[in-house]
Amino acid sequence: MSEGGWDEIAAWRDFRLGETGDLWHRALIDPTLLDVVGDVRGLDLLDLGCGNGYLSRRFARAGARVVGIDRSAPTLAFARRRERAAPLGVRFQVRDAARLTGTSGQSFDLVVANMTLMDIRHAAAAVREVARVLRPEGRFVFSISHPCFDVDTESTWVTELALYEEKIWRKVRRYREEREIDVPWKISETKKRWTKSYHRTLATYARYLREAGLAIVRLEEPAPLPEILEKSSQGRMIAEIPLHLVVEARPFARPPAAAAARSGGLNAPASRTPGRSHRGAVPRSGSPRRKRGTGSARRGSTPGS
């Protein structure tokens, strides 16, 4: 298996995302991300962890000069195939986000990382590279699984029926324990594949940004659009409790070399958590009826969702 496992699901991801993104992206994550990004006309834009390039191509159609990078060569093969079929001038490159060698400093007005930063092992180094390639007035906009509410196998939905009223809760534990995770993707009714992800606290992400010389200027928690409320059983739950974050950060000062070297956190995860599963709760005698489910865009879905 390739590092991270992304090569093995490249074809499935391309089929699922297409040119507009799947249900979770187009009706939950992307609208807020695009609102924070704003007008990209005339900008030099880096799409960090671009996947099959659907968002890179959207930015190009909106007038940006786009470079899309991803570590998975099979994934980028699909991005390049789409670019050849309908050229928009996007340059797709196989690159490691934590080592943007060959890219000079202050090359981009905007760096976007859509649902990728939590999948990068050396995320602190990737953030430092983002800060290095950003121009002084540039911006870094990224979306991630919500560190507070989407905590791999340690977070779950609970619904209770009490006095004829259904209540929705989000149960979370082990939030402070940063770790490597095996994330399952259901690519068919009978097959699963796994990729690597990394749970980090919200404070860790903030520290990565601060030590790279970036300040958070905007933070949003995407709410579901009508499409996901209609088509996903989790829509009404996410309307109450967010599972994603969108963050905008800007340079405030370049940190001294010593501070950058001290950037810590989850760069070398010490443990691995097995793949996620859905568990049913057993009602206790005399207590309200409860149902549990994990619920996250990171767990994958059948193609076409």
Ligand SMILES: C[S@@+](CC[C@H](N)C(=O)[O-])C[C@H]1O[C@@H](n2cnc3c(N)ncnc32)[C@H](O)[C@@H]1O
The other form holds:
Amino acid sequence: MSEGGWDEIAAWRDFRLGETGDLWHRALIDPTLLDVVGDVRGLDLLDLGCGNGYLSRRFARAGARVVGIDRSAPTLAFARRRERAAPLGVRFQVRDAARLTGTSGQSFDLVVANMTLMDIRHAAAAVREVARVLRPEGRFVFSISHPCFDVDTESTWVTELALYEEKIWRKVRRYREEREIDVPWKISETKKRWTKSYHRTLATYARYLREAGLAIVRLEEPAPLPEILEKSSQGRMIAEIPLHLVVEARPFARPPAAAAARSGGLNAPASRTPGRSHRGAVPRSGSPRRKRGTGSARRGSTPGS
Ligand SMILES: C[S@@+](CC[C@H](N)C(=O)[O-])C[C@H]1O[C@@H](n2cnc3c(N)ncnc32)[C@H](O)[C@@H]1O
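Switch over from the form predicted on its own to the form predicted in complex with this ligand, please.
Once more the chain from above appears, this time first in line as the rest of the complex follows.
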């Protein structure tokens, strides 16, 4: 299996996401993300972990100069194919978000990472890299699975009928236990594939940002559009309890030594070598697989989502 397992599902994901994103992106995550991102006209924008590039291309259509990076070469091949078929000027590059050195030396007004950070093993290093390539007035906007309510294999929906009223609960366990998770994707009636994901607490994400010199200036919990309520059995549940976070962070003034380390540009050396993604050991795979019905909105546990 390729690192992370994304190579193996590249074709399937490209088919699902197309040029507009699948149901979960289109009607749940992206509307909030795009609202936080705002007007991108004229901006130099880096799409971190861009996947098949549908969002990179959307930003390009909206007037941004876009670089899309992803570690999975097969995934980027689909992005490039789309770009060749209908050019928008997006530059797609295979690279690791935790080591952005080595290409154009560019810095950015905006870095976007849509549903990617929780899938990056060395996320602390990736956040430091984001801080390094951001311009002083730049912004970092990302979405992730909600660390508090979508604890992959260890969270699930519970519904009960009490006095004729249906109550929706979200059950979560092992929240504080940061770990690597094997996430299953049902790519056909008979085939499953797995990708790596990393559960981290909300405090850990906040710490990664702070240590990289980025301050959270906005935090949103996407609510579903009517399309999700119509098409997914999870819609009414997500309407009550969010399964995603959208965060905007900006560089804050830091001590001179730290500021010097952020020299800016994809070409400049990384400030630190990527290490472990957070304090404590990240166990290798072997954590229990997601049970059916645990209901992660990111993974779209309902078919066709
Ligand atoms: C859930 S997908 C999201 C893709 C895209 N942003 C979207 O919203 O469709 C996560 C992506 O992160 C990429 N990824 C994982 N680890 C990475 C890393 N270290 N550097 C760059 N990309 C990485 C994977 O290859 C995959 O395409």
